[in-house]
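Only one chain is included here, represented as structure tokens and corresponding to the form predicted on its own.
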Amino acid sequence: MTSSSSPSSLLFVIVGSNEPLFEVDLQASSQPISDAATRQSYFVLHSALDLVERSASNQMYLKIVDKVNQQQVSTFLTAGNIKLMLLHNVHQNKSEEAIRQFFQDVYELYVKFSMNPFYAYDTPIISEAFDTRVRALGRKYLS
């Protein structure tokens, strides 16, 4: 596959014990991904969330944990097992320090609204608020 074919995304999940707890794509594009490329970016992701739970780190950012082609998956795991993970392309040179922020700051803003007692932890965050902060923190660190 040939960089001009490899889907250009910059996707977010949060992934419970369980199953996905939010997903948002950060990519500021008009144009729509094509379901191949999405297809391929959830599955470099699942891949990537397997080499995590087999991975006996104590860090909380783990950095690149897997690439394929030419996507990397960034990821953060929390005290609690849920893990942040992005998915970003080669060629789009994000900063690990601007990632690392960007995993910091979600993670801040996913503690406090895991305290919100109307919140069952691990359950499927639908918060229009949380999605635009995440949004908007994508923008701060990952344009």
Contents of the next structure:
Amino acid sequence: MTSSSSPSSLLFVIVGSNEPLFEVDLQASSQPISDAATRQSYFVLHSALDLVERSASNQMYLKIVDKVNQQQVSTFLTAGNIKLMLLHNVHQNKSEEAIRQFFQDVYELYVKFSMNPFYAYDTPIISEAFDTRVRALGRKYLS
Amino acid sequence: MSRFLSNSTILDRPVGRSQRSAEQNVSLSAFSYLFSEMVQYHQSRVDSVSALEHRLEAAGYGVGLKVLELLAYRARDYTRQTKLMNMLQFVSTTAWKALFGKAADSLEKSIDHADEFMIVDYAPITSTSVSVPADLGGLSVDAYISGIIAGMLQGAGFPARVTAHTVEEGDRKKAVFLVKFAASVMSRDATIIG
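Output the structure of the form predicted in complex with its partner chain; the preceding block shows the form predicted on its own.
Okay, now the whole complex, with that chain kicking things off.
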């Protein structure tokens, strides 16, 4: 498993109370990421979840909640305790502001999506339209 | 499929700015009609009063979860409630105004139990046009509103048991929503500073 050179990844996950509701890899690169790198990314993301649970801030945007090797996890917590989490690399140098804007737009998208009476709250999101728009936001703010 | 006919989805429409614009309001008669149909639907499928109330609560629960997200978003300040009293204030004022057009009539704390609170409404829209026949005894269709409150509190991380009671006060009746928080909520709230 690579430890000295961390994988350069940009992973966005929405986590509900029990399970991930949505995940997308926002990396624009064409080279495939190795299996080990992907596993490590998910591991870092999920271990950051515990830190989020314990945070007592009343702000929704929690900025960076965990830092492992070169990877950082930024989190945005909605009113209903749904966690929007972004895994990114220090080297990528994403500005705080860009990440915040990204989270705010995805949050708006999420609120609109959950207004659908046929969508059961806290269940996996399988809408294609949602996926396309999140990717577009990723390209707009994070690349 | 309508998807092929129009390109816009729910994700393209605006969320809605404020409660005051006319397009946001639904007529009371439309709501009453829909609600009465829903009650009748459930009534034909259960055989006890408590099962009926349970179903109404479950129906309201989903509404509560979503209303919480919507109202927090509309507030536009990107903050969430972490303290118990603030959350209850949010439910009894902001949420009540958005759902029923006015703030709840009062929010009270129980003297006997530290984990119980009461939200009082003199004329809840779910029961003002409902008459309960004698054989259905203690049925309160306000269970729907209890479900909404419970959904909002659960979503925000304050699990509670909410029940609706009709209380006589002088010559008029009022609906009292009794909110009993889980022990974990009370102990956590004691440790939060601020």
